[in-house]
Protein chains: 4
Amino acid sequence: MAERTSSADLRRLILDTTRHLLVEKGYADLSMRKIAKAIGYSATSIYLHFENKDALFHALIEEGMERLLAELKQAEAAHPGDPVARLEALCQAYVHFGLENPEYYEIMLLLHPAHMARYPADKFRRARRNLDVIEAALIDGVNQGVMQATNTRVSTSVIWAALHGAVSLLNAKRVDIRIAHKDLIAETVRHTLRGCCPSLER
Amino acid sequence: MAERTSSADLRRLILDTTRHLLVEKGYADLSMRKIAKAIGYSATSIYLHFENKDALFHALIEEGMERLLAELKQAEAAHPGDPVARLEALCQAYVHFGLENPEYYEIMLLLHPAHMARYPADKFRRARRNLDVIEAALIDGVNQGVMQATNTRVSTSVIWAALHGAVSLLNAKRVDIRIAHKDLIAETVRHTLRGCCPSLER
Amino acid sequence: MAERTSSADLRRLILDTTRHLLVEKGYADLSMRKIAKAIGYSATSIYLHFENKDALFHALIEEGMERLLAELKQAEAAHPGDPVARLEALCQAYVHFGLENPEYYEIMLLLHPAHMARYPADKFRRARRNLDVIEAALIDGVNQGVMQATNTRVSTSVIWAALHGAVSLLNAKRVDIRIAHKDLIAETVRHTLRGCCPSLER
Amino acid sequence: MAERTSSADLRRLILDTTRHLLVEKGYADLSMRKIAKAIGYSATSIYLHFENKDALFHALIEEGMERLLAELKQAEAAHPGDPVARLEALCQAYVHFGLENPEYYEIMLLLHPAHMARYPADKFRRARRNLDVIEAALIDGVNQGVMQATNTRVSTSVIWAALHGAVSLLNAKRVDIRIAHKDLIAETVRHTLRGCCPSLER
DNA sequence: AATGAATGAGCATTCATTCAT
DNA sequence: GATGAATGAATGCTCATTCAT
């Protein structure tokens, strides 16, 4: 089984398998042993690519952050001029990423602070870049007079919180099963925009 | 060692200590032994008051549900006539509860679905009753023409998601430290109300 | 629940309940707690009547020995003259006792030597009285010329072993299910008698 | 600590040590820890060779079954023609195996039914094959007119029970210490043969 | 006579990690 | 690059027993 995978491939395989197991079992029920078994290598092999369990998860977090950033950037690229359309696209992209990548979302945002304490602070700061993309749209909107915000930093976090709330409740299967996911998402985005753009009539 | 604590007191002590440890260490890192050590009793003693670990957490979940419901009911009682003021009070109460009782909030709402399977579904169904209080205010508001909602069930979940997002990000210390908690909360509530009450000028 | 039972009654209740649990769960899965729960008293109460777990079981063993002896004596009483008929009755009585009282049989005869080491030696000697009854029949038979044995002590143990083998295999459900218990017993007794009484034509 | 033992050796060491402890302490008092301590390895190491405690005992049962069958086959091979001599050899071999391998005998035949449920039924069905060897000799004897049996299946179990009774009482040290083991065995075998072979004059 | 409270020791099992090869 | 062998520490839980009341 260990025949064809090159070193880089194995690293990838470990990361991907860990992600998949994360969805099935959750962070707490994931062990190096189980990952090793799932990839068909010995547990020791994982240590050749990651210093320890923390390092493996940190790599996954970092990767998730980058992927989310990429998706956000791609989303806003489609709406260069219109800040409102851009903000809407960013909201949609954020929620879409969270629902499509529950594993990344889990380790990135649902890990208990006690675990995050071991996550290097400098990488943490990078996480904030994702919010900067949203804030930039907000600032543009305010400057163009189509949005309203006393403090764009605060408003950004409010928007983020609303999106995060929807994503995490949906992923955790806490939302009333009679509500269609897309309805909740659509309404969440609408609420969010209405909160920023007073003139909006949707 | 356990000289003065009566039986009922010890049960309370276990519950309270577990709650506190929950904030410090998180659900995944909590063991019967750690709880026992924290209260200065043997691990065996816990089993005198709770059949097993699940039963202990279970009791905590139930307690949390009841307390939240009590706070919501108390909050709405202060605004019998005005649905908007009532909804605002409910939002404030929800967030307040979540921030003041991060431990209850954690077991009630941040448990991974994989773990939730171990807790009786009917207990969680009861959680939805808390949302009913919010939905009732929304329905009243719509009926009185001061709120707007295509589907109150969906709107309720949207409001809940926004509040939950704010609470969980704040509790997880994910929010930019330069943002004051009360600013984020105030703005979240304002956004939420603006999303439902089109005529609102705040 | 503890209302009507007098002290002696409770002792009796403990002994009987322990016997019944013994059949269901086996010696290894029996705990003081489980006995207490089954009788509806606290575990501590058992210690008022028995010094410890060993003492409880020793009492049960002793009781079993006495009951078996009583049954053997009653069996031989019906055949005062004929040693062969007496021996046959004794064999039947022994097997009958073992199959009807699997709990007594288990603690009396199937306990691991390591456990029996704690059983007081003098009471152990009393156990041998049961065999004396059989040996007496054998000696009578030899004296009357209807039985044959080089050494009655050895022959007694051989008879006992054959009966014990049948009882313990039946109780342990090791015997081919297609064989009716009574057939095995009848044939075992026949074999046993044939082994002692050369003239027998059955 | 475990300097020279290879992997296969350690597996063997675990099996052998477990067997020995089985005689000393009995099945009920055997723990993975105790086995580990006895071999000078950590408890965890045992799990490197056996999935769990059941699997370990399981392997021992299987091994015991095979060894007994081998001894029975070897015993009968020495007496191809004469069914009586063959049956005698089989009885001797059975008793010999039981006395020489009290540990195998204990897990194979003295396990409480409540515990047996944990071991695969088919393994125990295999145990019956050992009896088939005895029954075959009986059938041959009956066909050649030197033995007598109404039902060979029942007679086989009767013989087995007599042998098992002797083995288990001796192993459990229940037999009067004044009786030499070999006397009891010799007499048991003689009884057994006399029970089947009416013409026998021994 | 009866009990609730308490515990230390023990159980099978899993874990992340190290080390020699 | 990869592994098998090994382990100390931890997990939830049960046990027989003691003690004050």
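Everything quoted here is computed from the prediction, not taken from an experiment. Throughout, rigid core stands for the largest set of C-alpha atoms superposing within 1.5 Å between the two forms. Positions refer to the first chain, counted from 1. First, how it differs from the form predicted on its own.
Annotation: Cα of residue 21 displaced by at least 2 Å between these two forms, core superposition. Remark: with the core as the superposition reference, the CA shift of residue 175 between these two forms stays below 2 Å. Once both forms are overlaid on the rigid core, the distance between the two CA positions of residue 116 between these two forms is 2 angstroms or more.
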Given for the second form:
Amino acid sequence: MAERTSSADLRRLILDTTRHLLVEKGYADLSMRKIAKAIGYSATSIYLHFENKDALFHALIEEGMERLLAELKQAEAAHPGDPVARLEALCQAYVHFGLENPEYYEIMLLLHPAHMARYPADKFRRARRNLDVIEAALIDGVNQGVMQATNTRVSTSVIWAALHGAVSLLNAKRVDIRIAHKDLIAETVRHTLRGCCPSLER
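Moving on from the form predicted together with another copy of the chain, please list the structure of the form predicted on its own.
Shown next is a single chain and nothing more.
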């Protein structure tokens, strides 16, 4: 297999396998040797691409954040002149990403190993762009007089908290079975919009 796999393909295989193992086994139980065994390569092959398992973990966080940003940017571009519609689309895009990519979502926002190396500042700043897209919609809405926010950064984090809560509960299957998932998502987004858009019906 090693002879037929390019460097890029091997890197992809390492990342995908690590993502599955992280969610299934947890960070503490993960080792480069176990990853190597799972993909059928030597640990040395993995070290050619990643210095250690922290580097692997960080790469997966970064990759997930970039994928989320791509979905948010697509939603943003669909509503350039209407901040309310844009914010609603951004909320929907966030929830969609979280539900369609549960492994990435868990690694990005739920798995916090006690002894993992600190996430690099430059990667954190890039990850912050996801919230910046949401905050930009809020700022536009405030400037157009259709939204209210005393502090747009705080309001952005409140929106994120609401969406994150819904995604986390749904992915963990902790929602009352009598509640349809689509209804929970729709109501979460409605409450989020009502909190910053006084013109919407309550």
